[in-house]
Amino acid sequence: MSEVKMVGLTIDGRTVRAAEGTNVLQAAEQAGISIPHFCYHPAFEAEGNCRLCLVEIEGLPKLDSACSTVVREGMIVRTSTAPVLEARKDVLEFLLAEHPLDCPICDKAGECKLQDYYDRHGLFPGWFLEAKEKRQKKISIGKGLLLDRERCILCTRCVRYLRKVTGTGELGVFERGVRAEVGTYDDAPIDNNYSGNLVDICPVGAITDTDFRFKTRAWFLEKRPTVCPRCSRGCAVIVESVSGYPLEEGERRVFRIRAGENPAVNGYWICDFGRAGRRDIDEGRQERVIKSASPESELSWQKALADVMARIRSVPGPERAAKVAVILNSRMTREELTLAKRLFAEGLSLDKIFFADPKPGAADGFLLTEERVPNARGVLQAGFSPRLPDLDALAASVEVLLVFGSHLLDHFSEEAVSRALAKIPSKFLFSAHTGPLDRLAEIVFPLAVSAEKSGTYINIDGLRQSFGRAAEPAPGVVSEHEILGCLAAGLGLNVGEHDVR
């Protein structure tokens, strides 16, 4: 592999080295020099149509766009001379001449590039006396997306994204001059698995999401990175939530999930299926211990776990391999799986260790995979050979059953599961969400979802990714790691270090 040729140039008096083929805007950003821009995005070829990134390049008779100018050896660039600052001010003034004063109600307020750049490079008074151009403000363009043509600055990011990334091309720019506007072809809606990225890449509030629209303000949200658990790709995502308990009935805690950046996995994008994972964090959650099908507000998970330990101890050691069974899942972290291996396979010498995962879905050839779990490779690396349980065999021989997750019903009918579990004297469910299995278990423990814990997943390409907690769990909601560690300690088993990262 040939070495990348580096080019030396000077930006604002600072010596900078950048790879050959890099544009001036990228070279400046790598050197910590910010050049404002709207239309440029690193995933697309530069078009230079917004003209906000104009810079002064020694030897050229006029200002040139930083996004479309490739660096060359010895180039001297100035990004803050008087002509450059005046040009920026003029571009912003022309954009704002027709832009509506929607900042108090716009979802993009607080993270809008036009708003930020005006504050940084503008702060000029308006002097246009003419009424602003009126355009359509609430156009449905498909899949929960609304287009506001008054706010659109025609950066064409959305158009280029649908042409270059998804290849579906649902949007285009129609008409010319002052009449130019973004729209769909023949009113055909945007219909692809990655439409939510249009909201992320729009630099203003022209494209908004009905799921987030008017729900909260950006500055109220705490933004934390994690790994998406909804398929085996393991995309980098940002969970945006409010912190603090208690929440009112029906109140949202997680307001959106957005794409993080990981060049090795997902680049700048995530699929709409992963974006909709915010509902897994907020909705249908198991938030307290349930005993004998009734919520127990005064019963802590630690006290309830003592019953589990007592039932396991009641089975004589030599008989445990046949009479105690565990069902795990591939949404558990690598650390939790290693702990489960040490506890159940090595410490208790269990033979009946099974897995029940969500059913596979359709892959789309881009990011979304057929596997709908994030850590199938981690299961194998932990030393498990995942297999579904035989319900009849469980019913015939097992006395104590521990079920982690609620995906048995993805593979068996509720009637078959109910019939089998009715024959098992002691059955315990550890689940993040409420469901039909709750009434079949003696005790149900509320578990954290992936965004509420830290750990490691190994994706479909074998890439190991560690992540931290992105949202705070409700009081009394715990991770499998805490459950397994407490079980091991209570049963007097030495499972070594719990963190295998």
Second form
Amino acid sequence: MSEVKMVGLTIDGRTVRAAEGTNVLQAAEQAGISIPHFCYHPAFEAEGNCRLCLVEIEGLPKLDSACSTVVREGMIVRTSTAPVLEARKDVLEFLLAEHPLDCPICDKAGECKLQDYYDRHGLFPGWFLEAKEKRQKKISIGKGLLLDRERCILCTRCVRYLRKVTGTGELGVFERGVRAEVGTYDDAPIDNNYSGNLVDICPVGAITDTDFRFKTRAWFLEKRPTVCPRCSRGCAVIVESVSGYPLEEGERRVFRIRAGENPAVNGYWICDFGRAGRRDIDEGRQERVIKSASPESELSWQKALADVMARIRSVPGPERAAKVAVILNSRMTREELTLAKRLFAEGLSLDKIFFADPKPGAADGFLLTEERVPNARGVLQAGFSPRLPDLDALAASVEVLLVFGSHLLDHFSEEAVSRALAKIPSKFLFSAHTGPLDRLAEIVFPLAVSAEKSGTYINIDGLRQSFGRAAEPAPGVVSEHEILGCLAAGLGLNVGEHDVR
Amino acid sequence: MSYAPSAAAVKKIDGIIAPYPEKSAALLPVLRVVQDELGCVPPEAETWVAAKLGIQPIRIREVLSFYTMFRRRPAGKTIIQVCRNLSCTLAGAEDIIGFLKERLHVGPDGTTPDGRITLVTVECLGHCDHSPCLQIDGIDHGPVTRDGVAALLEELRAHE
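Output block for the form predicted in complex with its partner chain, input the form predicted alone:
Below: every chain and molecule of the assembly, starting with the one above.
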């Protein structure tokens, strides 16, 4: 690797060293000095159109934009002198001259850069007497995104994103001056799998998502990072939820999933498929333990698990290899898989350990992979050789079946699974979502989804990524980790729960 | 609707593009050739130019809508472009525009019902020292007064 040449400069009296080619805005940020900006985004080349990052550079007659100025040896930069502060105020005043100030009904309020910067760098009284331009406020630009031209400050982040990152270029800037506006070409809508990032990068409320619009306020949301479980890329995501669960019927707990930053995996972006994963967290969930013999009765998972242990114990040790089977999946964390390995393969000496995963989809050439599970590498590392069960063989010999997840139905018809399971005396389903398998199981256990768990996934490139709990678990749900630990304890097997990593 | 320029125009366009390492750099002069031939650059021509230069049609639309010298819709036989930029406005351009609207019974970017004259307001014509100024079919006039504009309109009629 070639040495990165470092450049020494002074920013606000502080000596700063930055890699050659860095711009002043980045160099300042690395030194902990933040320079306000709208149009600059680290993923794109500096455009310098918003003028908010103006700074004083010694030797230059006028203020210059920090984002488009590359650091030079010996450069002296000042970011908070009177002229700079005055210029920031002026720029904000220009932008606000045409801004509708509809913050009370704007989704972006509370996380809007224009709002924040006015608060920090503006605070001037408005003295424009002229009426503001009226523009369209609700233009559908595709994929559930709405464009508000009054709120738009023409930073062109969206336009550049669609040209540089997705390469689809659906948005452009038409007309000029006061009439300039962002739009699609002849109403040809935005149509790519990365459209949701537009909402993330819009510094104001000009692009909003109908899925989030008017649903809550940004300041109510608790933001926690995790790893996206919807494919094997393992993108960093932020799950934004409200605390204070349980909510009223029909209310949301997780309001949105946004892109997290991870230069090693996804940069600043996530796909729309991953973003839509918020529905997996809140919708169609198993809500409680259901025993088919007495569906109405309230039952704790610990109590219900005693039934499972009793059934496993009823099969004599030497016969278990043939008569007890489990179906796992590649959505389980690395830790859970280790536990499963020790419990089922080593502890109970089972032979019949299968995997049923979602069917692969099409990769999109950017982040989304064919594999639609987050931890297929983890399965291999835990020492499993994943294979699908043969339903007939299963039906012919197995007496106790534990099924984790509901993806058997991705590979077999409901009828075929139903026929096979009818021949198995005891079958237990551990699943986060309701589905057709529920009615076939003796007991259904409500599992936690990945956002409600902590653990480790190993992504398609072999990168281990540990994550913490990103949303408070729905009441009554239990993780595979707890289930497996409890089974092991109940069956008197030492699985070394504390060193599963 | 598909569009293809005449063989002569295509030859001219190819000649314009040739020296540019980046084809899209030739966009402005290419659009001029198309507009000279059609009188405007309609959407089907946007598609043709985009394919020719290897860029998306939306890029053409951006440029066409940015510059007042390009037209996206057909114009009348004669185009009167009146500057409404700073110098001209200070020198009374609004009055001249109002006078023309009144005389021609059209709004800005409108064409008289007989298809003879299109009135357009534009940004700087580069003629600030003769403000307020206007341009009739590419010929600058200025500084103009109401009387001067009336005389120019008479002259246009006389040339019919």
